[in-house]
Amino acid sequence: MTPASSTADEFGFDVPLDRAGLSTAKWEMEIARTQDPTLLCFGTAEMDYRAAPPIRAALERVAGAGHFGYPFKRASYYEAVVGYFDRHFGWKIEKDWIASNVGIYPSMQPLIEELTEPGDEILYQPPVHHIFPEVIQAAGRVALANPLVERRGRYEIDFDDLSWKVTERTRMLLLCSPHNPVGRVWTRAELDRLSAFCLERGILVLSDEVYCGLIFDGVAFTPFANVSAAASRNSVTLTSASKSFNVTGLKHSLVIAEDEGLRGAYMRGLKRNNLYFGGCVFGQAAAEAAFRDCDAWTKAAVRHIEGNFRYLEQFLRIHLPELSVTSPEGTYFAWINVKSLDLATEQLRDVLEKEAHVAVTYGAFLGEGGDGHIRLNLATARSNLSEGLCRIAAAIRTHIPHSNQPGS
């Protein structure tokens, strides 16, 4: 099986990246870690593309000044952000909504810890990031698991399960909208039942949107906190630059709130770590040029990330039948089923780590619904994915025999 040719790739999409120079936790770290100087990775939650051309040339107007202070958020900052929002998504934020920080999971920390006491329970939907769980425990609170529902290879929200499961104890939902690793959209009319659930209950929502730039075509993402007024006044969202423009490292993202109380309990957590004030100079620069200029770049990247999909889900038809893979409707990841191996996590890492020389993130470590499936990461050259697809193919035959022989 030949790689297809990518469709009008301008930007390089294609063109694996000279790694003499990089040294990331996706690739560098990964070999280092098992010592494989062949490994081919497909496991952190980043793009193996450059950036595109506006944020490296706003990131050469910062480094050519030579001051590195701490920055101000001009007006052109704000009305990049809220630009962006309203262009893509009819999403109308107003300046004073917005505040930052330095990362997704950091901007969570302060908002549980002055919105909720210890003791209280905080709803996550698993299989998500294993950070859910984790910053929810950190803070003394109880992470109360709501797994997601497989129903005929669609993922979606178990309303059963919340409301039974709901307490007078529980005060917070940590939703992470696009979903990752599964690449559910929720459609608005699943949103809007989960406002009116959450509303009903007293139940606040912290809504991780930072894929939210990475939709697939002809499907419609839905801010929370544009369902409704009332689901405007009762959520933050939490969103970045970072994923959907592949700018992880430069540490900028973004608090959005309508509510003033809430806005005003962010702040309050911010004083104990002094993250209100200062930021990334760079990682500010890259915000406003991603969010203003460069809407092209990421409408390549999707339809880049669809091919990938498109050729992976016919090799897997091909070569690999025994295994399923969920359609997603956005991210970059492809949530693929490997049950049929009936491998156990660390049996199934050595066949992929060591016989196939390929890095992937297992399921098993994403909390319920994961074991048995392995998240893989397609923003990557077209080149990487067939050579990585080939090298599971040839590895997995040693367990299942049966299965068909790639193409070269």
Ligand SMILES: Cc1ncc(COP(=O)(O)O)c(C=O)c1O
Second form
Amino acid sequence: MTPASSTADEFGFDVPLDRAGLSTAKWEMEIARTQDPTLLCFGTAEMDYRAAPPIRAALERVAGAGHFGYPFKRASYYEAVVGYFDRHFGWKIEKDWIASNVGIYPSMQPLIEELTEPGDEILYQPPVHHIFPEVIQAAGRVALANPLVERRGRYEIDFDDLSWKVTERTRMLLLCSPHNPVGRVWTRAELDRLSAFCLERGILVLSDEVYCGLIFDGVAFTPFANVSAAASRNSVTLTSASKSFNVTGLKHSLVIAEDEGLRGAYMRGLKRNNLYFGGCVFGQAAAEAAFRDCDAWTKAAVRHIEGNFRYLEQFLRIHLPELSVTSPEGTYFAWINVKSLDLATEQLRDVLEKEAHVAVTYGAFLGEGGDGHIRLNLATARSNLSEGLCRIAAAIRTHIPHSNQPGS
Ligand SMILES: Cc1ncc(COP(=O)(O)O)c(C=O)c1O
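Output the form predicted in complex with this ligand next; the form predicted on its own has already been displayed.
Let's see the whole complex now, leading with the same chain.
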């Protein structure tokens, strides 16, 4: 298979990054950990793409001004945010609903602390980013798993499990929408049903929508709060430009709530944790540019990611037919089932890291349902993906000799 890109590559997504001078958790940290300069990294959730030109220009303007005091949000910031959610999802939010933080998880903590009591149960839906249960437990609450179910290769919310699991002490649900790692973009009908379930039982929804800009062609994303007026009042949306515009290191995120009581609780939580004056002047400038000026860039990035997924799917079909992959509807993850290899996580890690020289995320660390899977980050140059897949196939072939050879 040739690694040719299927896009015109207007933004240079297929040009491998010059890593000189970079220092990222995705690459440099993994290379330092393994002491392996040949390692190809497909783990940490960020893209290998250079950020969109308007974001780079905005950051240069801030750097050029040479003053880096606590940031203030001008009207143009709010207009950019309000405009983005209306333009893309028809979600009409108001300036007053918007607060910020330095990241999604730091926003969960004050909300959990203010809106639940120690010992209360908080639902989450594994396999999911490992921080979900960790944030709950760190606050002294009980992490109540409502694992997703896989039906005919598609992950779904298990409403039966929810209805018998929930108790009087269940106060909150941490929703991941779109879902990392399985790539589901929940339909309006699914969210509507979830909202009704939560409303009936007094369960507040914190909806982590950090991947909302990465929606595949033909798929519709519905912000949880836009499902209905009642859902809007019974939820807080945590979102960011970080994943959709590849500015994860700039530490700026949004906390959006219509309900005044919920907004007040969030502010109290911030004050209690002495985070009230937090904020990064670069992150704020990047977010404003991202939400206002970067639609074409994200659209092209999503097209590139979809092209990479199709490439991976075909590669597996030809060279590793014993593995299967879930079809993502959004995000930049390929969620690959490797159960047929019959390897424990540590053995699998030895094969992929020491023999293939490839870093991925292991599903075993993403909670129930994650074992026997790897998550491979598709947001990279096609040549990089191709090289990584060839290495994986070659290493696996030494363990399962009847696999087809790359190039055959
Ligand atoms: C589902 C999910 N939420 C939140 C985050 C953290 O995002 P940020 O660092 O932009 O706050 C991640 C990071 O991987 C994630 O996967």
